[in-house]
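Take a look at this single chain, the form predicted alone, given in structure tokens.
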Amino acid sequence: MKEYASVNKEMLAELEAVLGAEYVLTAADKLEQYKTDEETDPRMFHLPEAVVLPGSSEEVAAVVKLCNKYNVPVTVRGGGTSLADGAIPVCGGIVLLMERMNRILEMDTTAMYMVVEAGVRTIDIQKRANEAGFLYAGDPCSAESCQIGGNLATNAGGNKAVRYGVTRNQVYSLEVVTPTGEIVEVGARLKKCSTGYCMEQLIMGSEGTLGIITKATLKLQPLPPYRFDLLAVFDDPVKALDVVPKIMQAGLNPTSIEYMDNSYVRSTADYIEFKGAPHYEDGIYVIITVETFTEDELDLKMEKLDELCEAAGAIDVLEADDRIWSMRRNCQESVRLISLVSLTDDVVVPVDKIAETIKYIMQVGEKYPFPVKINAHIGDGNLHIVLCKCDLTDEEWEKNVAAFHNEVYSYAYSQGGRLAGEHGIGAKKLAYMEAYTPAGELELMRKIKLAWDPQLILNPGKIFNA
């Protein structure tokens, strides 16, 4: 790992001259707030040496230039919702907050696009689009707290990816501050383009290692006026999982297909205090959303869905109201009722391999001394595996987690899968990224990183060792 300089008085003075003293934080209580993101293991925490809050792209660029000048790393932080240690300053240095850059700059309802700064909360983008009769289709479960810049940096997925795709499918263009402090625009508001490299697609998903996203032009979709959310309850995970290919093959074009095992049904119902959660004791939930532009089409699709779920062995088929969706969105938070320290994986496999992959993980999990909980975006092949430390010692936890990961990751790659579908690699999966990524592919990534960021200033210690 490269050695970096510490933030000194001269650098702080220059930062204050650029940003204003009130936007350069060095007090111990302020730094303490940014030593972690959603990471719960204290051994992974790292204190920054300073926290800065730029208010414009020009100020972001000035900060990056100062970091290059003084050889100080900078870690960009949006809403702090990373589950992969993506916003933890593992090499110290500066944490750069995007929260002041939180404006929706333009919305064009004729051309169906929106221009936003990177610090806008995802839910605020969704609400603004909905109010005008449109849809912004990016929908991570953390939408109420995450920022669009973080969604772009990790190529977030979420609940609507089955129908609309992931975050990168919702974007026309980006404004980016490069690792050397230049402001550039990449992409264009076009339906198709074959003009050189697709730079915006490379930057999205690079987790803040290739540039700092400051603005984005987002695509809007027509908002379907008719919607129904169905809850199919199963008492056998095999039956619950086997219904997915039947739904996809029926041409119903669902917006969401979500899976919660029974441990999640119980923990999330407890967390949101939903006393009457259907089949609390033994139910496995499959939540399916269908949206249409005509009422007749909705009725036909819901009738077909009901038939498919009952034929697959569902013990109950109900309407999924807001409480059911609240359970799904609070899966991660509910884990704290069981264990203060936990670890979340988001392995992704081809959609046709999702059922057998979950079955495999359930079998493997029985060998280990920690609870293994599974929820999944089963319609797009992305499953979330949560391991709970509970009363294990640090040594027992690390030994068993490593063994579990080796089994699960090896199986996922054997099925054509990858380590992360939407959370990213961050610092948490760096070693696994280097172990499982084909050597030629990993070397290309390293060359790109070094070419763009020769001083390794942006978010070091993430994805892979450069």
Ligand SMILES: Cc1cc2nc3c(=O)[nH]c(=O)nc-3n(C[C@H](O)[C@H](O)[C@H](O)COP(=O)(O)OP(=O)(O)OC[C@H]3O[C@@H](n4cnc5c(N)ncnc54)[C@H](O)[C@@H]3O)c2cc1C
Contents of the next structure:
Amino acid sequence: MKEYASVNKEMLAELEAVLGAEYVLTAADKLEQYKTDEETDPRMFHLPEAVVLPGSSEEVAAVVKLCNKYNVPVTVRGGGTSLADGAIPVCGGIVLLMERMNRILEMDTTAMYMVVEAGVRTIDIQKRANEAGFLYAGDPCSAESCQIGGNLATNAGGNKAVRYGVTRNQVYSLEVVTPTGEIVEVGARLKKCSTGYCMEQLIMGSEGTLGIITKATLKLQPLPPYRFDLLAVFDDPVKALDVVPKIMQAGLNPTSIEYMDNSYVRSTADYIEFKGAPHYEDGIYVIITVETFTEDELDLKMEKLDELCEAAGAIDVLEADDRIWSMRRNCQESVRLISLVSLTDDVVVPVDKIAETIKYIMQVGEKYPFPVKINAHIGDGNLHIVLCKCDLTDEEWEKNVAAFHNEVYSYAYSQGGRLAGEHGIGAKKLAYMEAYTPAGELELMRKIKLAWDPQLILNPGKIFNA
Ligand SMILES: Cc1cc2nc3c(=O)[nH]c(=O)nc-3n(C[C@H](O)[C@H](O)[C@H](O)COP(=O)(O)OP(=O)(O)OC[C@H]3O[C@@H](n4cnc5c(N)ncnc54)[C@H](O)[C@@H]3O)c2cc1C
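For comparison with the form predicted alone, please write out the form predicted together with the ligand.
Whole complex next, starting from this chain.
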């Protein structure tokens, strides 16, 4: 493991000279705020030595140059909603906050694009696009608190991925500060391009290890005016999951297909205090959204969807109103009602393997001493498995979590899956990344990291051991 220097007085003085003293924080209570992200296990927390708030790409570049000069690591933080310990400064050093870089710089509705700074909240981008009659199709459930820079760095998915793809599909180009402190533009506002390496795609999903994203040019889509959200309730997970390929094969082009097991139906209904949630006791929810440009098309698709769900064995088919979506959006928070410490997983498998994978996990889960909860973006093969520590000791928890993960990850890889579909690897899954990634692929990643960041300054201790 590489040794880093501590932040010293000279470095702090240089940071203050670049940013202004009010944007360099070292007070204990401030540092305390940035020792974790969404991580709930205190053993994973790590205090930074200083927190900085640059206001421009030039200031970000100057901070990175100083980190290289003083051999101090820097961890970028967007909204701090990482579920993979991505924003925790696991090697100490500096946490760099993007929150001052929060401007929407340009919106062109003729050419359908938007230019934003990386610290803009995702929901503000969505709202601005909607107000103009357009859609920004990136839609993680955390949109109210995460930033677009964090979405780009993790290649976030979300509720519209079935139809529109994930964050990397919404981007034309990026402005990035490299690990050595240069400001570069990567990508271009083109429909097609085969002009050298696709650098913007390499940076997206690199979790702040290959560059600090400072600006992005995002694609806009026309906003479909007609929408219907359907809730199909099942009493058997196999039937619930078997409906997915039928919807896709029927060409209904849904925007989302989401799954909540019964334990989530209960915990989210309790969490949002929704008395009378449909089939609270035994229902398994599949929420399907269809959006269209004409009313007739919507009617036809809804009729077909209703037919497919009933034929698949749904015990009830209803309209999914805002309360049902609120349940879905609050899956993560509702876990706190059951356990203060929990672990959220993010396995992804080919879409046609998701039913078998969920069945396997439910079966395996029965052997373990913790509750296992499952929600999933089933339309894109992405499962969120949540394990609740409840009153297990640290030792019992660690031993059982490791055994459970090894069973589940081995199975997922045997089905052609991967460790993370949207949350990234962060520090949380680094050991598993090393264990499960094919050696040749991991070696290529290491070579890229070392070539771009020879001093290993950017977000060390994340994804793999460089
Ligand atoms: C309730 C809840 C629901 C969620 N739902 C979803 C979901 O539906 N889909 C999904 O994909 N994720 C989801 N997440 C996870 C999380 O919101 C995403 O990973 C999100 O993209 C993180 O964005 P952030 O701004 O909070 O980034 P942070 O948590 O601050 O950082 C995440 C990673 O990105 C890096 N980073 C941040 N900003 C930059 C930047 N400007 N340049 C370079 N690197 C940067 C950080 O160093 C870190 O490695 C959810 C989380 C919660 C708590």
